[in-house]
Amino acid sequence: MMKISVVQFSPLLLEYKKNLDVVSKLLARCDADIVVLPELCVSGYLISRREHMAACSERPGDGPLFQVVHDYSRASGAAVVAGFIERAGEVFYNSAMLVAPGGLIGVYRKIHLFGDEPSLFRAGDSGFNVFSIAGTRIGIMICYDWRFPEAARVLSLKGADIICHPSDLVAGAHLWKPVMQTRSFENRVFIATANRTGCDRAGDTELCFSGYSQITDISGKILGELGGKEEGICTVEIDPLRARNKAFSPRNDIFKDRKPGFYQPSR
């Protein structure tokens, strides 16, 4: 058994030391082997310039997110996935770390980019990929991933046992947190997605983001949420080697019974 919990709240736009004190603040009230934190948790997400994308952005275990969530995985032993805004020279990706007492263990750059995202990063180009963590398998993806019921099969046939997912979600729940349970009935999953809450202004432009954050069971079960607006951590507790069997009956199995050479679109 193990715990795993989501972190949700309002990153201030360009605020980044404020934002990085938010996070190492309520990191310091996780008790969990597992934490996830929202997609561009200490940069907000409206940001229209590639200058302020630079003052904001770290390379992969170089930089002050990295410290702060290595700092904690450290001290408490847990293992901290964190949305951040990726510099590798000229480039910028929507990426995600995944921090271990150790550090860095791996990251996942965004492959389905959201709105005006592609005129300020470049699509993600690592692939879905499974990391390990003391026995445990971690998939990632960010936010859109989740409108590609690809994203969490790919996952789930490389050996996931939780996909964690940071967000910076605008669209209603009512839409999302059914299919993300979708994603973890049909794949025999558990997924973690955190979601941010509040509101981006920029000019005459406003998004705002619809919180809800949400830890699914391997039967699409919801096992604990936020609401739409409150800054705080939900935490549950999860067996995470149940995702490893894919029966749901004596006969059955979701991806014994698969038959790819069909699945290809008419030509």
Second form
2 protein chains.
Amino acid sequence: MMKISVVQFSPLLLEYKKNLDVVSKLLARCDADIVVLPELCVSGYLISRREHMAACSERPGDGPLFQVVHDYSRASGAAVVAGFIERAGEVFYNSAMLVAPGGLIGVYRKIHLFGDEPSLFRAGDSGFNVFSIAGTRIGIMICYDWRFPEAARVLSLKGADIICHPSDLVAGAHLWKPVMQTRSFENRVFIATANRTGCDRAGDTELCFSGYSQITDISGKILGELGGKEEGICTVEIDPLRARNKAFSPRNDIFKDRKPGFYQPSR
Amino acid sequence: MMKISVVQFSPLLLEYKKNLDVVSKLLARCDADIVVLPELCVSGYLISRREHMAACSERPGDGPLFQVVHDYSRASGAAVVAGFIERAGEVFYNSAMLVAPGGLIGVYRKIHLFGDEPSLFRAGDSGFNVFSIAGTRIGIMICYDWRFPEAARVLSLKGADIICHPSDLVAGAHLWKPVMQTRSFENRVFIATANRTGCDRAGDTELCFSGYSQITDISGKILGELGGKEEGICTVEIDPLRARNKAFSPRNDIFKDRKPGFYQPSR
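So that was the form predicted alone. Now I'd like the form predicted in complex with another copy of the chain, please.
Entire complex below, previous chain first.
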């Protein structure tokens, strides 16, 4: 058994230092083996100008957010997944870092970019990958990846027990929550969606985020969730190894029953 | 605009002639452009002995169910999708026929077999295919295909406007209904699930079916549904061409945004 937390709050747009401080304080309140923070959790989301990005970005394993998260990880023993602007030379990615007490374990670069993101970020180029921490296999997807069944599917086929899903979802909770329940159900995998709250404003544009962070079990049941506006932490206890049994009856196993030969639209 | 109906009833196990009569009477009450009947709609489901199958089976376009359906189709102008035991030499498939006034348009052989079905049926070997009738593109999947996101996905990628889904679902309606809403939502496709009701008994075994047949629109909204036990017909009006627009905003199109290069678990 292990504990997993989703952390929900409202980052202030471009207020990197203030957001870092909030993250640090929220982490200090966590008591879990895995903690998931939202997408772009210290920069805010509605960045309209590329020149603002560098100051809110960092290279993997080398920056203020990594430092805060790693300090917490070393002190607590927890693994942390946190969304951030990844700087790679002249290019930025909408990424999530996975950090354990020993350091940076991996980075996921968001593959499906949403809305205006392509004007700021390069699309993820390193695939959906699963990382093992203390015997638990962790997959990562970010926000808009939710709409594509292939994201959770490929992570699950690669062996993920838990999919950590940092998000800044603008879709209503009534839309994304049942879909994420389906993602858990159809893959028999745990999913922890850490969604932000509040609104970002830039010029005449305002974007609001739908909160209601949730953790679902392998049957799609919501084990724990937060409200639509509150800052908070939701923690549940799970047995991640349950995700390795893809059989729901003696005769049916949702992975063994797959027929990949018929899944190519070009055939 | 066009009308689509799902027909729900409780076939009597191995009572082929009685069931044909029920189908004929239910079809006579339909008023739609497409009518969807349940899986194995004239044989019943819980067939325990292979020797019982031949008498309840037919070859595509050549049998009593085809005749009833084709007579109705010619008289009404409607297309009909109906589940049946397909006989092919010594082999049986759990199939669905698509019949239009001009005759048999196509047959889908169930790809994902459920429970004990592999002891009776050969798994479908002809893929997921889309058939065009009067400009509307119809995909077919059967029952347990619901659990595999790839089924509705590949049909939608192949251009289906409407997925007709004859079913004998034993899963509770609280499980399959929201998943089928997700299938519509994630593919922006109409889906008509015609599920049977009642129970089949064979020896000490009883299997009950969950009814609640439904039709969902491209947003996943349930446009019409039936109850858990009633025999009946649910008819809704839809514009199938709406399924061809995969964009939900000026910047995001759920098909153009796909990144198939990252969807292979072997990469």
